[in-house]
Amino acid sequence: MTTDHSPVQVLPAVAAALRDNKPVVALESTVYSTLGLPEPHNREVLASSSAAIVKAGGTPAMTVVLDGVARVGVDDPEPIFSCTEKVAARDLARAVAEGWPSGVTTVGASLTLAHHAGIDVFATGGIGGVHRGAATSGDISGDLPVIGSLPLVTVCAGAKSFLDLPRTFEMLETLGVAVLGWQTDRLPAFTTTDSGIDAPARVDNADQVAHILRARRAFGQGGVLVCVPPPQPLDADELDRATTVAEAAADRAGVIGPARTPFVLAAIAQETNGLSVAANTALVENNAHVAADIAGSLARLAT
């Protein structure tokens, strides 16, 4: 579905399910595709994501560039496993004018898709931020200004384990997000549970999150960071020592902007024997089940 006043094309389940009042997903398709995870874990943890949004009463509505239009929801996925071309919300309006074949999005393209179909809420793995070196190399993630800026909550289980943790979420204070431990006070880093930084504010159900957001809305506020912690954590010392051979790896390569993170994750997945692809499938599952039960409680809040 498609109107005069959106860029997006919505598919007519989650067009439905939005008319009705109903908890809608909002999913990044990154994750799914071979630049967050290797096949079949890509495939097997979008079938055990979506249901899970099902289960709790949801509609999962994957975000995508195909075929030169920017979607919201997908009757088909398969295009996106094998995608290579990553779109940023920057990218999104050259990617539509330009008619890409395909692209799937990042967490500030999500967000921006998601805001434009009418969608409260978004699940993703864990968040870009400030790469470690980013005094130099200014090497800083477009989603944080998107998180900020859009009044979504974001599901995820905190920034990626190998950025620079305090200069993130520093960045993310300055950005006026309003960052949130899901029943915990330590925020986690995507496969580990501590970061080594206090969470700003815990929350401890969805309703909680839920009246946040509303309010935040009503003082004209941006996005909300519920931190979840991963339920299959990797040991620290074991995550640090894979990151330190990682980032030299990506270093002697020489591979900066867009291209890092997809390397690091692939170097870090060689490094623990792919001890890390298990525990992100597992967080980017629970993800969207934290973000169904929040997605509930907003639909119930709006009848």
The other form holds:
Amino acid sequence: MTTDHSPVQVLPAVAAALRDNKPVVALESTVYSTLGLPEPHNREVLASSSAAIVKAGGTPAMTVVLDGVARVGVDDPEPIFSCTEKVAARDLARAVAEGWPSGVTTVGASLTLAHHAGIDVFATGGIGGVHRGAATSGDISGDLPVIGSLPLVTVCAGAKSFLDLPRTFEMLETLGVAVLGWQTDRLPAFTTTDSGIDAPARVDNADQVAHILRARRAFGQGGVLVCVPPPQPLDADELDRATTVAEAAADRAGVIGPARTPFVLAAIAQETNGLSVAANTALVENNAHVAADIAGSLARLAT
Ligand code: PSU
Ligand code: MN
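Having seen the form predicted on its own, please provide the structure of the form predicted together with pseudouridine-5'-monophosphate (PSU).
First the chain shown before, then all remaining chains and molecules of the complex.
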């Protein structure tokens, strides 16, 4: 049981679902803040993602830091939407120890909290990865080592398309992550359907993923990454063009470190006249739905 003095608080509804072996899906919070998606799309997609999980019989559990406490599940998501403080895995302990008023959690920080709470399945939009130009900048998302080390299923639409995708998937291989294409032989590229990279393996239903996670756990191995093609993809050439413009703008402005991803996402949104935002919200909701099915399979397996 968590107490008021714990650095982590699990929402009672989430704790009850876990205790009763009901499906729970953890959600990150960066994507639902303006660092991830502009208003009002961020709040609309949190509502639709949560509804998709509930409809599939699950309980959503968004992770976030509020009033110096890391939360797994929140009653009132309002402070998240305007939050601009990004909490990556490396920042999580400081956010709690220093009592940050609010902070939205990345994939890496969210997986850490979900695992702490005993949740097996996590949904996001696109994971972080190896940035283009990483050979000189060294910019590789802190999401990757956490996905590699913790035994959770992460449901995503692949890594964000403005990253260096071949190197990102090489790194996931190095880290021993079980990368699975969801009903596809090719890995998606976040807002587009085909990254040009073959999926190392394909799954067609939630039970397959559940069995793979169980076997991974038996071997003491880390994460499973389920890559789901986006339901409302962008035209690949148009996205390519927008990405080139956005990356060049980020270079010109000298944006590096944690600010780089939000900057590039916003620049692509502007360059595509909001089409990337529509694609992003559709895939976030779809991933939440797939995650709820996988959580349901895991719950059935455990009974
Ligand atoms: N996917 C989205 N929008 C986002 C992110 C992912 O569709 O805003 C966030 C996630 O929280 C991810 C983070 O963990 O971007 C990666 O940031 P960085 O590249 O700085 O590690
Ligand atoms: Mn980075």
